[in-house]
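First, one chain by itself: the form predicted alone, in structure tokens.
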Amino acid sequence: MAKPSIAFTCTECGTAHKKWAGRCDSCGAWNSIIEEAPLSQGPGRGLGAAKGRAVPLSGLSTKDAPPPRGHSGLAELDRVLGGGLVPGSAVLVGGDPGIGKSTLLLQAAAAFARGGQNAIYISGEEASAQVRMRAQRLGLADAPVRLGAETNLRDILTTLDQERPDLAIIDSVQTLWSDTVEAAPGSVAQVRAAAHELVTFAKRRGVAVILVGHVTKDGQIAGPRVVEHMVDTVLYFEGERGHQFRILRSVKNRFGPADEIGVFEMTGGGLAEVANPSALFLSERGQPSPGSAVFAGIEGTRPVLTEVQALVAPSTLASPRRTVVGLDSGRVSTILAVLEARCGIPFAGLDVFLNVAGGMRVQEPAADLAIAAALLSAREDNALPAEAVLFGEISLSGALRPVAQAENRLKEAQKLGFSQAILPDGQKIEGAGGMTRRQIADLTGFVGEIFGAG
């Protein structure tokens, strides 16, 4: 019988190695490679050739009711979760340091507890007195939330098993350590073991568990990617420190739509919900000015209007600057190339600055037309119509391509007082009447019709 091979794994990055080494070739960490126990042999080959039990199988059709949901008391959080917290679900929340993750979850725990549910908040980063001080500052000191400060995973699981809460918040998973894993807290092995144990507990006891995760300098949740695969929902809390707006974005959700967003405003009393984010993002928009275009976008199931701002100025540098905030810089470079190649409008020797007002991040390709319009408006020093919104995808040939959910985009724009829409030719629209629609086939036609140039 062949001897099972021994596996060596880096505790920092999770890379598997065939033999032990002092330094990991993938991440460069020293003394991070440990020996892992080999997998057990397959069925029929182990000691005594014992057989496993047969797994019961069932069909796809079901008469079971959808899982019940517990409302957190924060409508924006419930929206991102797909309608509320599902018992037995595991939620992972990530975000930059100081962005407001702990504040949001403490407010959610307080609202959940005030609704008659049993909520436990376990802090591994702060002492109980520090969490109480934050609760007093937020006006949550009277909420019946039970608080604990612990990093030992075994003690936390024992406490949760005895208390049987409806909601358990662990802040954060990187601070936990298990005595069965020979690695430092925060390492890949510890994070993986802690997440596995907590997710298993959530499924076994029917407890909704929310885990807070640190993020790397690239904005991704620190630790192995397997943690995101284990949990049911992954949320990112985004925002710029210079802005008061915070966006809770769902990137994975087994119980609801992904890419849904919830918008909050950071105030002195904590995070306040924003029911109409479009009006908030456009609240500081004054008279029409060159370089400003309003984009009618879709975030999950919610239409959101944002302002794309551009500034084009002569450059004294050999390589002009391209500064992009809130947009994909690669997409912006592609649009600049299409404008030059298909429309004959060069941006060589010009500095280009692009920004999405309010700290919003726009990722969908439907923003291409608004980006091109803002760039052209800034370059030609010609303001776009104040009552117009734009959306449409630009292909490499310069053609404008239709996008999804055009009706919802137009209804949101009409609700906020916009009366004109500039969109691709061939865009199918049902409903949303009352708006003037200017449908254009390609980018060359857009430049000629809107800016009077060709």
Ligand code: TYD
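Just so we're on the same page, rigid core means the largest C-alpha set that superposes within 1.5 Å between forms. Fair warning: this is a prediction, and the values are worked out from it, not measured in the lab. Positions refer to the first chain, counted from 1. Compared with the form predicted in complex with this ligand:
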Contents of the next structure:
Amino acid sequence: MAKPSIAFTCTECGTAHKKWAGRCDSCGAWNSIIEEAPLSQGPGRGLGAAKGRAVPLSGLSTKDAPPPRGHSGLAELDRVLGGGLVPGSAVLVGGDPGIGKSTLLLQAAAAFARGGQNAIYISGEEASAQVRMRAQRLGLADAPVRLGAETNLRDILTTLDQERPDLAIIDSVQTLWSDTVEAAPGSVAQVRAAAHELVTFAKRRGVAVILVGHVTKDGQIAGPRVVEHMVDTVLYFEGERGHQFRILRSVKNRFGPADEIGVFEMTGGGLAEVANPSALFLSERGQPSPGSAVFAGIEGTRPVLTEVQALVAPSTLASPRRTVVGLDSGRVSTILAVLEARCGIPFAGLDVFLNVAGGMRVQEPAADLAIAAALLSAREDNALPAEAVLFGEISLSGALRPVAQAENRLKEAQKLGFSQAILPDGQKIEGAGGMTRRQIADLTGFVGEIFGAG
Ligand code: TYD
Ligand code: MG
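Now the other one: the form predicted in complex with this ligand, given that the block above is the form predicted alone.
Full assembly next; the chain just shown is listed first.
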């Protein structure tokens, strides 16, 4: 057999490389490429070696009703799953170590079990006693969850095959090892093999499988991105360590909208659901202060108001600082360049710090106007109107472009007591009266209107 040419794999994204490199040119991660023996192709496995079986083909129409979804009783989790857990689906829950994945899934397992579903929780990281102690602390000890501590994939599959639960949670996929793969647990080959077996099992037996995957900084351990393409739904649990808010975000969902978020608060008694995130993210707002702008955003299907905060200060550095938390830094650089080139407002020689309050992450281009407003307000040391929310995309010419779902944004803002909206001129709005609307054509117009200078 010819020597396989692929011997290096990126532990971040799983891309195969012919030779080692310091940086993966597929995902851009540094130091993530490791040497790894490729899965051997047994003799006779090549195409054409054996005659295949004809696959039965069928039409698209069906008379079957969609399968009932399992509801966890955690409304925020059900929302992110697209309305509950689909039987036979495979879900990946990724996130930094210590962010609260095990806590969330133990609570979910308990909620499913209390709702009459057969839930199994397999922990590969903690001993059963540890998980039991956590359950006790969370007040879940009475929930009929069945618990196992195991890392051997073969044993886990045998157990699940015997028990046929409705739901199996595997915490985490990086601890599993299969005796058919010659590689260390946590390597790309092991993680892929384990995920593949479990996903196949989920489909075959109609068991919903939830896999936990740690986002890793260490190049030797495969990250959750390696299995993203195998599962039906990919959720990321994110948040700042210092903040108590946690956001569960769906980045891929075959059974519902992606980009949906669920908001939780980490408390002494576990994760508490936050039904009204806007109120929470704005709760720290006091008096109107320079550098603060309220963005009326949309996360998935839900409007969420967040506060963009900016600080601009003289810099002593040759290339001033651009510290951005919770926003896309490329986007921020673009907005700074537009402010400079189109409005003649320089930020050279100034350190810029930008932040989204509460540990929220905002990715919508609709946040452009709020970012620009926060930057200008900080630079001019002039507070924006306290009763105003903003949204709108900024083009490279400095023009403000309309964005989607303006009515929902306005309704949410009104619900939270805001009376004014600053938005693009071209934005068409039906209904949602009661808010004063200041519609502005471009960034220069915005500077003139809000700060009284051109
Ligand atoms: P954990 O679920 O173990 O994180 P992961 O599985 O993502 O690694 O959560 C660990 C953190 O959560 C830990 O630092 C303590 C905190 N925590 C609370 O604040 N309250 C609680 O009730 C629990 C169970 C954990
Ligand atoms: Mg854990």
